[in-house]
Amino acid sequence: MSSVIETIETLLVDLPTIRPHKLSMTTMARQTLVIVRMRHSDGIEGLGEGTTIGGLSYGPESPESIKRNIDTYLAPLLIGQPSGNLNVLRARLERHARGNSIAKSALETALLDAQGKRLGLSVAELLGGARHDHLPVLWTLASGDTRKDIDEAFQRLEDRRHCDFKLKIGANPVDHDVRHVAAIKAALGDRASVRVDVNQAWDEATAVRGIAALQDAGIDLIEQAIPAREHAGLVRLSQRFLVPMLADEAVQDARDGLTLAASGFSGAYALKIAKSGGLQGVLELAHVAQAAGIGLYGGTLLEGTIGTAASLHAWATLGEMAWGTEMFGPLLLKDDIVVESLNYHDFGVDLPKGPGLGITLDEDKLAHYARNH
């Protein structure tokens, strides 16, 4: 008799960050993970994670709403269903629940983890096989202090931990941000690639002025300078400047990717399992980008180890990731809830080994950090 999904438990887990993480729309001092524990009738447990940035600062899903919507609406759609047919279960969620891409991603991750454990295969193998076992990882400099950021970058280079850096800007006046970025690039010189993420903070006129100055300063990539829905403006910026544009919030899924590419956008897409509703959805977007000649970048919503591992299994199946990845989420956290942390070294991270995600929960740490209400 085939296995069925028996129970789906969700936990809110609050982990402190190593330093305040400053973005254009919020400053984070902790990260809240929504951990999914999906138990099946064959005794297998699948793990998933749904994570966002700064409560409701980043998008329409908060940790609390992710948990509530899984518990109330999504879990009942899955409980009692056969465990192994991910395509059917994914279609069932899509048919009965609009949006909620982070919640759906957490559930799909748990389904894949369980199926991998069931078959003795890694998630990457379930998706066709890994083409890489070590992926490059950049580091985000987001203390807000120029000197601190420069010192942090040199320390990361010295430790052979990261050699590409992203700067979060947009919270300050443009001239202030440009001076901050230019000073860091001047200090690092050719030792490191420097990119910026504006997190939708500028209008198009401001973006034209800011990007011109950033291009002159030697910045390699400009991420989401203007609001997500301003597709025409993003296309104009990509055609106006030599420095490539990275679309993030503007491309949630394959349909967005097709629309933007067909409109004449060039540059790169930030892939995030949370935006696309899971690993299969994000790979659909990646394949559209590849067909359109648009570069790939493995993005994060600052997930912990479970969500980061899931993303790495997806990225590992792709060919070239022209702009690498930013899968540093676990490194931003002071502690973890897994038995064995991901292995970061030589400017990147190893793909976890073993069946499923290759991740085991530390029950004591999980109990310590989980909310009791």
Ligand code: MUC
Given for the second form:
Amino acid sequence: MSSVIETIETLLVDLPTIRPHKLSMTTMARQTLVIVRMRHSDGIEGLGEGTTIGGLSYGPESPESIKRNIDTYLAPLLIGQPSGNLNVLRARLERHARGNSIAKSALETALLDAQGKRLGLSVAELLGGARHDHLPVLWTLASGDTRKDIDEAFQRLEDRRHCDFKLKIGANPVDHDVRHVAAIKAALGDRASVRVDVNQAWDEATAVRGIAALQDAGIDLIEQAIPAREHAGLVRLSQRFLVPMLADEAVQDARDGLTLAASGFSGAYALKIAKSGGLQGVLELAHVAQAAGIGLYGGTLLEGTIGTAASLHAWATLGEMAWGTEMFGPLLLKDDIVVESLNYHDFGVDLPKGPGLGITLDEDKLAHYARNH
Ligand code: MUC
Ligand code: MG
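One more: the block was the form predicted on its own; return the form predicted in complex with the ligand.
Everything in the complex follows now, all chains and molecules, and the chain you saw is the first one.
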């Protein structure tokens, strides 16, 4: 008899960060992962992860809502269903539950991991096959201190860990932020690509002023300078400046990607499995972007190893990603809950090998960091 989904367990896992990570909307001292363990009647377990940033400060799903909505609404839609037909299961979730893209991404990841283990294929192979086995990874400088950020960047360059850096700005007045970014770029010179992420903090007039100065300072990419829903403003910024715009919070899925491209946007899209409800959804967005001549960027919501590995399997199936990836989430955490960490070297990371995601949980570490209330 073919396998069915038997149980879906969700765990909140709190891991400390290696240093405070300062974004425009919050400063993180820890990250909370929602880990999904999906057990099937053939004895296979699929792993998934749904992770956001700073409770409810980044978006409408919190770790607690992800867990609760999976437990209460989404898991019952899957339990008892045949394990293997991902398209049918994904359509079932879409039909009966709106939104909750991070929760859905965690579940789709667990389904793909299990199906890969069942068939002896990696997730990238399930998606048609990997075109790359090593992907570039940038690092985010967000200690909140210019000197510390410069030292951190030089250390990463010396270790051959990262040669592209993203700076989180928007929490301070624009002139202060511009001075901070320009000082880091001046220190690094041509040794590194420096980009900024404003995380929606500016209004359009402030953005025009800030971007003009950042362009003069030699910054390569401006991420989400204005609020997510201001598509017309983002189009205007992309047409006004030579430095390209990266749309992040503005593009969740293929529909957003199509609307923004059709409105005249040029630049790049940050792809995130969490925004698009999983790997299949994010690849749909990637394909819209490719058709529209918009550059690709492999984005993160600062997931741990499971979510990062899932994203890497998706990015590996794509052709060139014009802006590389930021799949450094596990490196921001002091510890991990998997047996073998991802292998970061030579300014990038290896695609994990083996069936499914290629990741094994460390049960002791998981028990240690899992929240028990
Ligand atoms: C974001 O908005 O891009 C990605 C890297 C990082 O430091 O924060 C995230 C979220
Ligand atoms: Mg961003």
